[in-house]
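Just the one chain here, the form predicted on its own, laid out as structure tokens.
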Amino acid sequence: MDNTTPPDPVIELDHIRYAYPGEDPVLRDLSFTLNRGERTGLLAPNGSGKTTLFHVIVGLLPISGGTIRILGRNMESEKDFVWARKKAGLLFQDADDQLFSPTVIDDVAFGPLNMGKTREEALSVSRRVLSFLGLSEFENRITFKLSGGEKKLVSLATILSMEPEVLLLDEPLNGLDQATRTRLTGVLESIDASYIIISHDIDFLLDCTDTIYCLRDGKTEKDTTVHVHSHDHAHMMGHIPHQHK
């Protein structure tokens, strides 16, 4: 008897074609699976189309062509992707693009309240997501007084107050010391959602993912080659820049 659980897809991207305008397209025919309990990571240079990609999952830029499904809902209009911004918790590559809010426990409660929580409710969860993140002497903390790797945080603390099923993380280590990157690297390692993490950090994405895939002629690829390169050592996705800490 087979006891295997049967894949379980929260993202499926199928043909998916997106350019923009007056260019040639970033993204070309390119099919993708994310399942339940997946921790995938994307590298690629620059310019190749990992945000964009990102983007085009949760509605912020529209498709020329293809399939997005999320949770098995195909997304066909806004108010199919306004349910889809709840259920897949983007976290931009700059903080600045996700914090608007006066403090701190203003911005991380404005998810749950607009998922139709009240204010003791959304302050609850928020509260909890704070101390999770080690961040509970924030809660009063002015947002634009944050350093660049506070704020990261705290966009992560608004994305898991909302209680995503799926993360994406667009380069997560950016503005962040070494003490933040390994408290982030263990929070991820601890939280129960499955995730995409775009980074150009090789050592972080092994840490963090089963899967490393890259982004190459507007499609994702699954490397499993072992290359050699300058570093004078070999592994896997060695001919994509990256960097090692």
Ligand SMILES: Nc1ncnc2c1ncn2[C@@H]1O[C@H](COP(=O)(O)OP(=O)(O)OP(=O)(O)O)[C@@H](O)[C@H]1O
Contents of the next structure:
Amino acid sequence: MDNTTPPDPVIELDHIRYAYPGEDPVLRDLSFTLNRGERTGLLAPNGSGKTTLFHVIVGLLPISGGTIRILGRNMESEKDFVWARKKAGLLFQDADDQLFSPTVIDDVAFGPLNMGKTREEALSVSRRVLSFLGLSEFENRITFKLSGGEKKLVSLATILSMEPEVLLLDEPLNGLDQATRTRLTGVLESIDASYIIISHDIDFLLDCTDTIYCLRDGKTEKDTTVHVHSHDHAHMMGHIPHQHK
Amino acid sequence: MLSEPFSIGNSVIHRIDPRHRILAAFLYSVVVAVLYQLQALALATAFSGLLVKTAGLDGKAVFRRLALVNGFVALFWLILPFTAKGDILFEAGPLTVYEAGVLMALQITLKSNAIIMAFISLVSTMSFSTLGYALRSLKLPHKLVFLFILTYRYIFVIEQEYRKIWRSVKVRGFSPATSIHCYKTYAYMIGMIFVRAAARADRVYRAMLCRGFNGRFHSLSDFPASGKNGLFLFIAIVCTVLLVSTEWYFHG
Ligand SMILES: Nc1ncnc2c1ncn2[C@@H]1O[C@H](COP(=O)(O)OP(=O)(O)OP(=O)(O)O)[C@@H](O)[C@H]1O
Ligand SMILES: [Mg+2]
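Given the form predicted on its own above, I would also like to look at the protein as it appears in the form predicted together with the ligand.
Okay, now the whole complex, with that chain kicking things off.
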């Protein structure tokens, strides 16, 4: 790529290490950089630490070594992370964990209100995001009565309403039908943010991302095998990384 | 996710300023908690029932929540009637049932049901963030509001986990019986409920942190001043005065 503009790192992880209490480290000596405008995929087996990595990035899990920089700022204390969470929107793997307000609009406006927006501003940004996602008629729906796929989309709305600069999407396709997937792909294409997507669906990653990384032994690796393999196709078992000879 | 089935509605109660509702619920439950005369307690239970009706809540859902509370109350019935000393009500074989114990258990039952019903209809009828917001505007300290709100949420989470686990046990053909297998299942279930509720509460809290939550609550809805608020508070005070007078009258 012949990028003439110097890279502007959004997320920089430098030799970070994380272990759940009393267990072997899940992330060891992991370094990774996401530059502005980059659209990255993360593809790795179950239990390899993808979700853990996202939670580490926004400071929900404290690292035991290494440094994290978000938009050039060193993450040293909870205060830094509080600031960073407004810049980096995390979509949880399980939408049930993300939604906690009774109605959709309450939930979508929760972030903007916390960021100090007035009631009117929060409502207007929330409505704009809902209509952007084609969810306008969901405004007054009750969150716990939504279907699984609807919850996933509303969760995305709760994050977009905070107007983050980088998105961390943990398996956004979970429970989405073909039409909604296409809509999500369209949304991601038109969005002006850098992002990392965790997904087990390689076709989706090829559509929405420029680079795909893999997590192996607690470290990220650029998966060149997958990278060169970027033509559109679909066939049985097509979701498993593979090569056409 | 946390469900707040009661907070959605458009009854007279839902439209009253949340601050007035909280004040009324607080006043009412303090008074009910100190009542002793059965007549006064019965009247309180009737008032609370009327409140639930006015709030237009789903009877079945209210009943389920009450059942949960009465599960704990049942423990008192298992112990108090046989242990409190004093006049004997009757003797059945080796068991002696004491009047004072029965009375105490009855008081606890009425009190807790009256208070819970009042809280369900006055406080559960507002959303989680509206509640936090209202408590804040009643000038309670941030830390206290936060603590209170999370405790309150926790109860709902536990109930939800209980229902989920129960469903999962049922679809796998479990039916209650007196066997080791059955007791073991119950023990696992109770353990799982608390472990999962704690984990769930933790994840929801994380989700709130991710969205810039800093201990302060905001509300989307506006509660304009209206004559109804004053009227509501007036009725609440009249009811509590009635309860106190009943107590005095029968105290005699
Ligand atoms: N709360 C926890 N306590 C202890 N170990 C955990 C906890 N959460 C996850 N783990 C372990 O950490 C490892 C990584 O988990 P993680 O959830 O990050 O995997 P993942 O890559 O997101 O998997 P999936 O594709 O299934 O979502 C797993 O081996 C898991 O067992
Ligand atoms: Mg995961």
